[in-house]
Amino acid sequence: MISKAWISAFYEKEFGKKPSCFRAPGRINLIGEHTDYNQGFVMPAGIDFYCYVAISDTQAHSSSIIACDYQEKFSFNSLPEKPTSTHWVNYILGVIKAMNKRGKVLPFFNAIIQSDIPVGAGLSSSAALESVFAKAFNTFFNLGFSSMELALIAREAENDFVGLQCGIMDMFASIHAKENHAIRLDCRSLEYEYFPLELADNKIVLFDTCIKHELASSEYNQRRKECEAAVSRLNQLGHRVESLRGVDVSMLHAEKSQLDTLLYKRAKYVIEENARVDKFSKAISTSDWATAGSYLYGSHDGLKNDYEVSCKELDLLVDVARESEGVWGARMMGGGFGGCTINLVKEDKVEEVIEHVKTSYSDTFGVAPKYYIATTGNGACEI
C-alpha cells in the first residue's frame, strides 16, 4: 500500500532530501457522461484510489521526475514545445505550461510519482496526475491559485498539450472531492453542490472490462466536434445557442428534419442525459433506488445507441447486471470503448452479483473482469 512514509523514504533515498507529499484521487461519475464539454451537468465523486507525489526543490539546473509505476525517469531543463514520447510526463508538462501562461515560472524541482489508480479503467488516472501536480506546485511554490483555477489549469494541460478535448469534470472532481459526498456540477457556470452519498444498504461496484480500444481518444474528440456541429447547425436555423446546454427537447424535435441524423442522435443523448442528472440527484436524495437505477440504465442505453461510445464488453457487463437480482442500475462510465461500468447494488447481493458477472464475462471473453467496491475520498491535498 502506498503511504506518505513509503514515498517519502523512496524520495530521500533517490534525492537525499526530505520532500513534501501530496495526493489526488481518481473519480467515479455517478451520471452525466460526455455532458461536461457541452456545458451540461455531471455528478462525480472522488474515489479512494490516489496518485501520490513527493516533491522538493533542487539546486541542479534541471528538473527530474521518476514514475515508479513505469520505472522511468524524465529530466528536462526547458519545456518542450510539443508532447514527448514519454506519455505520462506530458500531463505534468502541460500543467507547467498552463501555469507559465498565467505568469508563474516554476523553479527546478525533483519529484516522484506513485499511483494506485487503475490505468485505463475510466477512473481518471490522468486527471489525478494533473491535479496532484497542480496542487503540489501551487502549495510548495506558493503560487496563489484558487482550487477552481487549479482545475482549469489541469483541464488546459489535457486540452492544449496532451490533445484530448475533454471537459472539466475529471479535474474538478479530483481537486474538489469530498469524502461521503458526490458533486453536482454545472459545467457552464461552474457552480456546484455537494450531495451526501448515503447509500444505506447499497454499494457502488465497478466492473473493469480490462480493455481500452485504440479508438477511444480519437472518437472522444470526434464526439465533441459532432456536438459543436449540431450547435452550429441550430444557429444556422435561427437559434441562438452557445452549446447543447442551451437546447431543449422541443427545439431539437422541431428541427429534426433539418439536422443530419448523426448530429440529431448526438444532441438527443446530451439533452436527455442532462435531464437524467437532475432526476437522478432527486432520486438518491429520497433513497428511491429503483428510480435512480432506472436512470443509470437509461444513461447506458443513450451512450450505446445515440452517442455510440460503448462496446461489446461494456454492453455485456450492463446486460448481465440487468438480469442480476440485487442490482438497481448500471451503466458504462467514462469516455467509452472500454474501462468500467458503475453498478448500484444491494449490499447483501454484492458477492453473488460479482460471481455472476465474472462468470458471464469470462465465458464470453475468456478473461475475468476486475472489480472494485467504490469508497469515496477527499480531493487533492498535502499529506
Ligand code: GLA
Given for the second form:
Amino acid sequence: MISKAWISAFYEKEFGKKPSCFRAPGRINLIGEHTDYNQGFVMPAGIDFYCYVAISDTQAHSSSIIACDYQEKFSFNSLPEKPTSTHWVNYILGVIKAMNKRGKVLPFFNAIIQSDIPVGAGLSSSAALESVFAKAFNTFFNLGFSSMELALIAREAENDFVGLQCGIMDMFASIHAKENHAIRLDCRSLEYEYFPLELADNKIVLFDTCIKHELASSEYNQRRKECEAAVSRLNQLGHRVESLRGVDVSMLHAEKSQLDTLLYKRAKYVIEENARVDKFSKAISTSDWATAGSYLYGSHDGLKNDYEVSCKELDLLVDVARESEGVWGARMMGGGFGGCTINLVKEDKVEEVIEHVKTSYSDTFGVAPKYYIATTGNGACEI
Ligand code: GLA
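Could the form predicted together with the ligand be shown next, to go alongside the form predicted on its own?
Entire complex below, previous chain first.
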C-alpha cells in the first residue's frame, strides 16, 4: 500500500526536504466507449488505485523525477523538443509543455512518483500520471488553472507530445472523480453531472487479460480518422455535421448506400453507443439491472463487430460472463485490443463467477486473468 508517509519519507531521503504530496486515480468506464473523441457521452468513474507524486522546488539548475516503479531517474534543465526514450517521462514533459503554451513557465523541481494502478490494464494509468502532475504543478506553483483546464492540459500532453489522439474522458475522470459516483460527461459541451453509483447488492468486477496488443495505439488513431472520414463524407453529401454526435440513426440509414461499408459500421457503432449511455443510466437509476446489463453486452457486440477494437481474449471473457449465472452484463472497457472487461455481477455470485471465468480463460489461454472488484475513488488532490 502506497501512503503519503511512505512517499514523503522516500522523498526526504532522496532530496533532503519535505515535499508536498498529491495523488490521482485511474478510471473505469461504465459505458460510452470511443465516443469521447466523437463529441459524445461517456460514463467513467475514478477507481481506488492511484498515481502518487511527491514534489518540491529546488535550488539546483535542473529538475529531477524519480519513478519508483521503474527505478529510473530523469533529469533535465531544458524541455526536450521531442518525446524521449524514457517513456513515462513524456507524459510529464507533455504537461509542462502544455502549461508553457498557456504562458506558465515552471521553476525547477524534484519529484518522486509511485503508482498502484495496474499498467496496461486499460485503467488509464498514464492519464492518472498526467493528471497528478497537472494538479501538483498547479497547486504547488500556484498557477491558477481551473480543473477543466487541467483536464485539457493533460489531454494535450497525450495528444501533442506522447502522440495518442485520445479523447478527454480519462483525464477528465482522473481530475473530477468523486467516490461512489460515476460522471456523466457530454464531451461536446464538457457539461457533466455526478451520477450516484448505487448498485444495491451488485458489484463491478474487472477481469484483466493482462495483455496489450501492439497495434492498440495505431488502431486507436486509425479509428479516430475513420470517424472523421465518415463525418467528411456526410458533409460532402450535403449534411452539416461537425462530428458523429450530430448524426442520428435516420440520417445514417438514409446515406447507407453512399457510405463506404467500413465507415458506415464505425459511425453506426458510435451513434448506437451514445444512445446506450442514456438508456444504461436510466436503467441503473431504476435498479433495472437486467436491462442495464443488456446495454453492456450491446456495447461489447458493437465494439467487437462494428468498431472492431476487441480481441479474442476480451471476447472470451465476455462470452464466459454471458453464460455465468449472476452476471447482468459485461463488455470490454477502454480503447480495446487488451486490457479489462467490466462486469456487473450479483454480490453473492461474485466468487463463483471469478472461479468460472478464471478456469475458462486458463483452459483456453494457459494463464489466469487477473481480477479486481472495483471500488470508486476521488479525483486528483493534495494528500
Ligand atoms: C482510451 C482513450 C479515451 C477513450 C477510450 C475509449 O482510454 O484514452 O479517450 O477514447 O480509449 O472509450
